[in-house]
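There is one chain below, alone, in structure tokens, taken in the form predicted on its own.
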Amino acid sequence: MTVRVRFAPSPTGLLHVGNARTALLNWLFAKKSGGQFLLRIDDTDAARSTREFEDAIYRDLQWLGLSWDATDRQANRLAKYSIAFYRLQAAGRIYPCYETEIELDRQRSLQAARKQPPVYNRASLDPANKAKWEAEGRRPHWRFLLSRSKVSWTDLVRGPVEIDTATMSDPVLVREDGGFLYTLPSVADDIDMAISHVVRGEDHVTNTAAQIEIFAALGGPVPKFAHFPLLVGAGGEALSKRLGSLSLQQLREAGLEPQAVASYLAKIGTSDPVEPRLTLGELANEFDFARIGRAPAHFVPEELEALNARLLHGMAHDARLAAMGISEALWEAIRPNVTRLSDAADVARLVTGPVTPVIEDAALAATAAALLPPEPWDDTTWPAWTKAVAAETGAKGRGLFHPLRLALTGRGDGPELKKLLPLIGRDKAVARLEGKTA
């Protein structure tokens, strides 16, 4: 069976980290399986969907490195949903309902008072009620008639799942204004696009039972399902309370690496250690539904920040660094001190200058300048030179190294000077030790 999965975001806002994780897990599964990843824009909510947000979805997925094999917009497929609607109607599996939202709220309140589950009572199926409400000129919304029996499937994350649809309200498929809600277009598209696996958050587990019945009513094959736990905050709080609006755009603008974000979202909530991977291919090779735990995945921004730094510390020199004027040797020297790529330019200025030195010990600096050996320099220059300065001045430990670092870089911390000194070069080193900006 060819694996075909889909990601179906709504263009009603920016892509947040929870959505991004859904997209990523679908993509990783498809690539590991040699399958296809489809992008389907769920824009049936015409009042809230915008082209701006749709374009942002494309941009954010591309930034994360996720490509798609095909794409479509549900607004282009309304005729197909109408055909599906009429098929359900002909099969007697969809029916008109006339209650107002106020009346439905009243019904739910009565059920709650009686300690009954809030399940729609199917009053609209009563011919007398239907005739009365039609005579009042009410416009119907349309519900799918559930079988009120048990629906079961083997979930690729949760294992065996069984839900009694008698505990559920018949889902509304079409609004009073004739607009389609999520459920029917989703099932119709999954059939039409031959989706083999539906990979999504566990908040969809219950409505999966209704969707399986709709698949059967439309005569389509039922895909396999994988429902993974949702993201929560560091303390287990719902992500929406603090970070639910944290978008990929915000992460990008904060200077985080897309591969760090992908590594983090792919590994949290799994049995794998949360470690950086340099390519999506590595993440795909390691992907396995069996590794996804049943507990919620904790999204901790500080962990993502640390992972971003670890990724950069292991990253090879690339075209972006070259465009910043940072050579391979300079990157090798400064990358352990970079937490964001944007930091690289600042750290690189310790070499390229200008640096205003801080002369803490003028006599030590003067002696050190006089003892600088001729070039060429390499990694052995710093230890040999500082040994000579120590022998001449008697300085050692912090009393030796700290004044030299302040003079050479103007800072009390930074990259390893063994690697930095040969890149600074003798002329700049002498000038800085003499207290000159260079």
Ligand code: GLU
Contents of the next structure:
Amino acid sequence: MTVRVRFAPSPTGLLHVGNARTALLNWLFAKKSGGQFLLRIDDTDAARSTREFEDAIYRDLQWLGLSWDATDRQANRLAKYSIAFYRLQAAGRIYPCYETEIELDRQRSLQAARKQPPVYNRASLDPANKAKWEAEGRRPHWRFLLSRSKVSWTDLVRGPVEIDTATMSDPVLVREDGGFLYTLPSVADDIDMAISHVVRGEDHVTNTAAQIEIFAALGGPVPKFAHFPLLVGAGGEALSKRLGSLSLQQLREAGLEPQAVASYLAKIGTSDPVEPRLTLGELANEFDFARIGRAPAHFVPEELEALNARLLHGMAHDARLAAMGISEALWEAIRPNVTRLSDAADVARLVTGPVTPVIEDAALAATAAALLPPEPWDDTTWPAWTKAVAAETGAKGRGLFHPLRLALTGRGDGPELKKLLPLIGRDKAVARLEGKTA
Ligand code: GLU
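Alright, leaving the form predicted on its own aside, put up the form predicted in complex with glutamic acid (GLU).
Everything in the complex follows now, all chains and molecules, and the chain you saw is the first one.
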């Protein structure tokens, strides 16, 4: 079977890390299976969907490195949903409902008081009610008539799932104003786009039971389903409260590497170690539904930061670094001290300057300057030189290295001087040891 999956965001806000994880897991599964990844913009909610959010979705997915084989938006496909609606209606699975929101609320409160589940009572199916409400001139919304029987599937993450649709309200497919809610368009599209697997968060498990009935009623093949646990914060709190601070845009603007974000989102909540992977291809090879656990995945920003640093420590020199004026040798030297790529320019300045030296011990600095060997310099220069300085001045350990570092870089810590010194070069080293900005 050809694997075809879709990521179906609503353009009603910025992509947050939870959506991004859904997109990524779908993409990784498609790549692993040699399948296709479709991007479907779920914009049937015309009032809340915007072009700006849609563009932000494209931009954010591209930043993460995800490409799609096809894209479409639901607003282009409304005629197909009407056809699906009429087919369900012809099959006797659609009925008009006339209750107002207030009446439905009242019904739910009564059910709560009687300790009954909040399942819609189908009062609109009663011809007397229907006649009365129609006579009042009420406009209907439209529900799907569930079979009130057990629906089961083998979930690729959760294993066997069985849901009795008698425990659910008949889902509203079309609002009073004629607009489609998400449930039917999604099924119509999944059939039309030959989606083989629906991979999404476990907040959709109940939807799935209703949607499986709709797939069957439309005569479409029922795709396979995988529902993964949602992301929670460090303390298990719902991330939704903090979505604003966890958009992909924000992570990008914070200077995190897309590949660190992808590695983190692909690995949290799985039985794999959370380790950086330099390419999406590696993450795809390692992808397996069986490794996704049943417990919520903890998204901890500090862990992502640490993973970003680890990724950079193993990252090869690239065009972005070259554009920052950082050579391959300089990157090698500073890489272990960089936690975000944006730090690299700052750390690189320790070599390229200008550095205002800090002279703690003028006599030591002068002796050290005098003992600097002629160039060319390499990794052996620093140990040979500091040995000579130690022999001449009697300074050792921190008393030797700390003043040299402060003089050469103006800072008390930083990358290995063995690596930095040859890059700083003799002219700048002499000047800095003499207390001159260079
Ligand atoms: N637009 C839906 C959502 O964002 C898509 C869910 C699905 O994958 O079916 O929740």
